[in-house]
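Okay, so here's just one chain, in structure tokens, the form predicted on its own.
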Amino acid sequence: MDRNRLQHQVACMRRSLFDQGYLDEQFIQLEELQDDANPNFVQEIVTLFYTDSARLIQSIEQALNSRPIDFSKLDDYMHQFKGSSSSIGAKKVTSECTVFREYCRAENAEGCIRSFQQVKQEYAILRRKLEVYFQMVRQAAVAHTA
């Protein structure tokens, strides 16, 4: 596939993110600062991203199934898993983050676990987009390069 051709996926990828509402300008602002001395500076941070939120993750779903539940614990999981979320600007997972600490303030375990699985599924969308997003950039930048 030619470099342009290439490029212009890209692009076009990247403006879907955006109009569909999965990303925000904070990933703007990632972007600004990757350069040629750190060419895969926004790849390597979503990555650390995904592998801090797994853990964040687990331990939300082992708060989740604990008896008592202790909203509070749960509220300062979900509080890390939404800054990291908003670092990267993941827009549609912060958002579903907001929506779950909103019922782990009002102590409301079904709602709990019912934003949890949007907040996993937002969150599984966004990971899957992203991944086919840096391969398409990979392609265009070896095309760029050949």
Given for the second form:
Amino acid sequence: MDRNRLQHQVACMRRSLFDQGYLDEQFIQLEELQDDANPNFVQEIVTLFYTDSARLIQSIEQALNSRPIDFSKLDDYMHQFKGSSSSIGAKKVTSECTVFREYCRAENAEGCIRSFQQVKQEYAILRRKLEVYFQMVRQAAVAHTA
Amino acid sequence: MELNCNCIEPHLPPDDLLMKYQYISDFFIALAYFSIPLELIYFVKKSAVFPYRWVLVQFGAFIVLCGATHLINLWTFTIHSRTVAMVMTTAKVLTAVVSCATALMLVHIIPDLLSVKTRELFLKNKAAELDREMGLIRTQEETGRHVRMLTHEIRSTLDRHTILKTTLVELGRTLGLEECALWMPTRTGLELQLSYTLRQQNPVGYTVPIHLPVINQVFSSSRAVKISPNCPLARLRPAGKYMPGEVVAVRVPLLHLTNFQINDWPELSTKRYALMVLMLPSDSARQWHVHELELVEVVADQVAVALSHAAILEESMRARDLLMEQNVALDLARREAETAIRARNDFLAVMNHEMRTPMHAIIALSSLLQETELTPEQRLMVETILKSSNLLATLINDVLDLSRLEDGSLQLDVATFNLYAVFREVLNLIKPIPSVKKLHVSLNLAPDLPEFAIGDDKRLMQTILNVVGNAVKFSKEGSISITAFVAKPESLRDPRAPEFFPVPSDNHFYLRVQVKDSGSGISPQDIPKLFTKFAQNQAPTRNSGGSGLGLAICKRFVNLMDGHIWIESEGLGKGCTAIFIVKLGIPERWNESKIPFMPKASTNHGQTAFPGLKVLVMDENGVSRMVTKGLLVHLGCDVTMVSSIEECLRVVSHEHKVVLMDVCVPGMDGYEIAVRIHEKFPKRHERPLIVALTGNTDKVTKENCMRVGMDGVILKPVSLDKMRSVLSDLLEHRVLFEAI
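The block above covers the form predicted on its own; next, return the form predicted in complex with the partner chain.
Let's see the whole complex now, leading with the same chain.
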């Protein structure tokens, strides 16, 4: 595909990510930090986010399955998860985390489990979309140089 | 015996007559003798004191017995019985005894009685004496009262006339004087003038020469002196046929302000005295008593003091009035001066513009004219016009500059400039002239001379240009060398200018410029005049094309730059060297970034705002840690990342200027770090700034941060701009608490 079309596609996807509320301002900040010194800054951050999140999700699942549920530990993990997701501007994920934390504080196990499902779902969607997005970006970059 | 008697025979027998007379006499004697003691007793009883009562008894007894004897004698004329004879004898014996006793006793008593009389006389004398003394004391006390009253009257006023008048009036009253007068020395001091009298209202100006013997006599003693009523001082009343009363004169010292030294009491060896003359009423037999004289002397002294007080007061009031006048005059003068200055400034401001505009027109148009086609004469004329108008323009500028320099309204335009460029510019400007004159100009800049300096480059250039221009102007041939170097502190002191005391400091240096020419030189006595305005040298070869202001202006500029300028010359024909030293600033490192010559190119967004700022980032969350690091690296910081509190405390050092930490950890451990860091770096300037990054939007977090001693709180998410502004604020103010 030629360069212009690829770039156009990348731009469209990006805009849709913002419009649909998956990403917010923070993501733009990250993009601003990307320069010649750090050309892949955003991708690096996002990759780190995936690793971090995977670990956290596993811990949360373990905590939720254990009886009795240690709500404070859950809150801890979710706090970290929320921090990471807000750092990269994952809007929907962050809001689901907030919901989870509410249930956690209320010590509502049912609510926690339910909202955690939401969190996982949102996370999965976002991850897929971002992976597609960055693939397109990489292709566009390559096409550019070619 | 009737036959022997040849007597005449009266009708009474003679023996019977004698007997009868004796009888009667005895009877009366007895009566007397009995009545005397009665009288004595009676009167003694009446008198209160009589020391010798028992003597009286004795005396009484004696008298009674004598009377008894005489009484009993009455019975012895006729034939009497033996009993009568017995009684008679007893009486006589008793009488004898008592009379002898009394006689003996009287020997003792009579001297006593006599001495009583002498005592009485003595006491009477004493009483008289006491009376006299009492009278004296009373008069003295009265005198004292009078003096006090007089003094009070005199001292209650500070007006000279009132003092003197009061003195005379009171003295007149106290002493009952007929006339009292005061003679004051005249201004010349050669005469005494009658100034005040008691009785006459307006004394006509009698004068008396001061060197009369009587006056000298009075002046030489501090006591009141009796003088003759006939002397000119005392001829105050119209001469009558009456005997004039006694006259007394006393001196009154006129103390001057200067007599009162601080530590000395005034010596009464002043030269100036006034004279007070007091006259007792004529035709009274009064004489001057001692106490009255003393009164007069005391009053004279008091008057002297009162007068001196009055004099002091007058003096001080005069001085004050004088000062006030002077004040007013000064004020007026100041206002006039200010008006003059304002007028001049207005004039200058107007003339500045008004004069320059036509000058500009002339110069511009003449130079344009020069460009056109002209005949050689025309060209010559235009060149002359141009030269003259250039000169005039320079003159105007010089005058305006100098007047601005003089009233201190000129201020240097201080900025960073290229020092080397200034010298090169000067050289370029001056080059044409020496090349025409076949002069060789060389410029020598020391290697340690900084390329950039802070100061007023235009004025510096003007100064150098002027100095070099002078060198060129006054040299016909030879060479001119210009050297510039950084002056060492020791060499800065010039013995000719002791008030020039350069203080070397870290961000200033002293530039020393020497311009040496081989021209006509200057004679040493002319050197001081060089820097005075409008003064020109009178040397015959001088091409005086200048206004004489150039060096004066240079001096002013050099002084403004905290420097010093002087000229050395060995004499006429031996050339001269002009040297000046000025103080210039050294540009600092920071400012280097503002100078456009700096080679470091800036990055994408044009600002490496915090080059090399060492920041420590503590965040447990890997992703946000990465993001923060990215932000800071983008801003040019040198970032160290730690992920736990222990690691943070281990790694933190005084090289880190800022510690950014995420305190979102619910365990509140983040705050502990701040406390520990405070402990680790007790000194404020070693301690890094501690800033919390938090997503918590509540006041509690902020308060906690402040409580543990953090220097700032930033709300996540942080944008690039926000991070930039936050860091710059932080570094400037060392504290930042975002409004949460």
